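Given next, in structure tokens, is a single chain: the form predicted on its own.
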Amino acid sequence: MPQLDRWDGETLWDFAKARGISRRRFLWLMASGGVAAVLAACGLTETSGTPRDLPPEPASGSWFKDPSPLIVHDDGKSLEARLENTRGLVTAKSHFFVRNNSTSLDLDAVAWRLSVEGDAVANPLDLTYNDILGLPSRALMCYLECAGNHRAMFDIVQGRAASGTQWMTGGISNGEWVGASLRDVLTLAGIANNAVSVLLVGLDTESPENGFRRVLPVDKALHPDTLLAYSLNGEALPKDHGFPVRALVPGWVGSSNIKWLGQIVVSSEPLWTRNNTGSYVFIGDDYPPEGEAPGKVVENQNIKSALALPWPAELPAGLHRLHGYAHSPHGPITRVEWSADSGTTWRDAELSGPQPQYSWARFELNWRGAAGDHALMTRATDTAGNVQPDSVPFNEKGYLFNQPLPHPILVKNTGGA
């Protein structure tokens, strides 16, 4: 057997795959027994195959990931991605943003259960992790974005601060997800024709309402790409991202993608919770009340773009090949433009590579900077004809800011005197 310095996830998966272990079986073994369980399934024991320098398991209540590659907000409950650390389409798990309303949970996949109940199902269910893994799987490349991504720009750009985590441009990441379709579970439960609302409830009891929760309309819940996800970037979900199972709702704000999912309630009546009344609602003069909410409920994301640079950025004088990311819930990005003169004139950036499924798009541009202070702006267009607006109306909680951002860049002349 090859001597390995340590069993990281990808090395162990390659080792297991070569011995006939399926990806689904690998995820189950990792969830139920970790490295030792995988090695046992491969015919090895810890003493014969497991290195002695494995890092210890994280203590209960601690963060799974090292926050150092990210920007820490809210005493560690929110970790903002640095877009400049992502080069391709997929965000590495170590650099994936995190938004929590409580401490990340340490859950046992063997003991975990998902209940499906409510007055609009004929066959209430109590599902195990293995039950979910046994359903037909779907793989999606999909970005996940907090509703408050770019929130700080209400203050920086408009001079009017909104409440909430002051995300800059990194309340978003893009990943490769695998899961079962929520529709398949609802079908097994015998969802009724009069179903209206599907309530998703997490097991994080420190969150408001004894478990973070969000309501989906039945048509969104039944979309085949609304997933009960159990894998991110080829491995079982990290605990920060909802292990063992979370919801993945493409195109909808991050709060809809409930982590540590434990309960689904299907109702024949519209359901209202904190997260579609007091929170995740546009509150402001431009937003009349909707149902029991004081304004329009925030559901879909919107079209955005951002440069993958620190804020503010510092660059040496000369020609630079810059890149960034653009995305829209309404369709693929067809165009990204950039401006170096506050939007007076615009030039086309280059879209680089494919934009699969619900992924963001990567763009590149050439810019020559002379010594001094500059600001570059970008704006995106999608296949449905949506374009980032010149301005957006203020809302108290700072959701969905998407006007073009004047990204500050200080160019330093590094030449001799």
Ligand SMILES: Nc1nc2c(c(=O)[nH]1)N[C@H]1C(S)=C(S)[C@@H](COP(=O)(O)O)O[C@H]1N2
Contents of the next structure:
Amino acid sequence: MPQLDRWDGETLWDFAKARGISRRRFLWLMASGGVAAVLAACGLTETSGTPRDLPPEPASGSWFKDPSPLIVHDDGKSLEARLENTRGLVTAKSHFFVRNNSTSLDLDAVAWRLSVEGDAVANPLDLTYNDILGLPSRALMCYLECAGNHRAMFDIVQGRAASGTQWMTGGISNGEWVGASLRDVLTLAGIANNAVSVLLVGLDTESPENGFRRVLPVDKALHPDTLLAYSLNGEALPKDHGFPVRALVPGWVGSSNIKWLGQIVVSSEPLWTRNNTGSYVFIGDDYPPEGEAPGKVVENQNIKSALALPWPAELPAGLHRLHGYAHSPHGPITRVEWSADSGTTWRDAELSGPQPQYSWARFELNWRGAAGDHALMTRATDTAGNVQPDSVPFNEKGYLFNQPLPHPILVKNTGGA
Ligand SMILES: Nc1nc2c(c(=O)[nH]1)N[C@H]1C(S)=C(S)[C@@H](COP(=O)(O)O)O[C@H]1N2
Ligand SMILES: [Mo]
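Okay, that was the form predicted on its own. Show me the form predicted in complex with this ligand next.
Following is the full complex, with the preceding chain placed first.
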């Protein structure tokens, strides 16, 4: 397999020319078999045992996965993860949270096409699944988090409920993803220098805006780690998570990670859709309007931490080794502290295990609980110096709640101990 380290920034034609393909043959290959045919002619074999060979997953109501290990919200449209179901660093697909604006789609990877179009591309494309699989791939460990993760805490902690899915701590999961760089596809399409906005559109026509969509500014779209992902945790992308191909936008709110991707529009004008005007905007007294949005558009996630325990938790009296997860889009977690006295005194938890870029960090702590009601708080710091704030201002849609959570724990004496 030839080294592909010069792929970035090259067009497919430059790539093929450098490998002795004539212009005429290149055009014929593109017309007959698309990108995959060109790559094959360049001596790049197609991925063997393509994920579409996997058996279909069983359907369970509107879900392909069994919803019972998860917390069901929104009349069955959202499944919240239980952090305590994950011991290690990666969330199993059966425990991975789901957020849908329609029901999960059952797409045929052979019939599936991804169109790339708009006034800021020179060569509009219609790519197949094999075209995407044939591109150089990247593997990333990356957490995916809904902008509304911890939203219920506006009500529980601040006493003022925000609208939307009342996520507790499980609107997040951590996975290992493989995909092609969106940048390579935009390069193949001949993205123009004056491109400003890249719109990603899902094929779920039942969502509130005919195809769930999100606009990325061109610099985020061209970041090599912004992926067209087709694999989660070593298998084909599960249907509930966007099979055959979804966007993966590290660090950005969950809604940018468009599932069942069908269309990419590259525009020389800033684009506005429901998901950067009506939704995913901070609305409140602290947030003045920006562009066509009534407040600040939510892009990056923020630093948070949570214990991997049911809310509320019930534990027997005695010494417990507890674990949890902390994450920040701004760099690795350098410290997690915990407090059993409402934040008066803090002690360091242990960061346990590796923390690949874009992954959450796992932490552990020893806590001895006597019978009675307790609240344990955790507070994370990242390498850029961000710390979870003591208090966050209210916003109507309840995005990015990240003050330390007073996790309720009821300790019971068992068997006369
Ligand atoms: N096509 C499409 N993509 C979508 C959504 C959707 O409803 N339709 N939901 C978004 C939201 S709000 C979130 S938080 C993430 C959730 O990803 P997951 O269901 O794989 O966990 O997907 C995003 N991508
Ligand atoms: Mo979300």
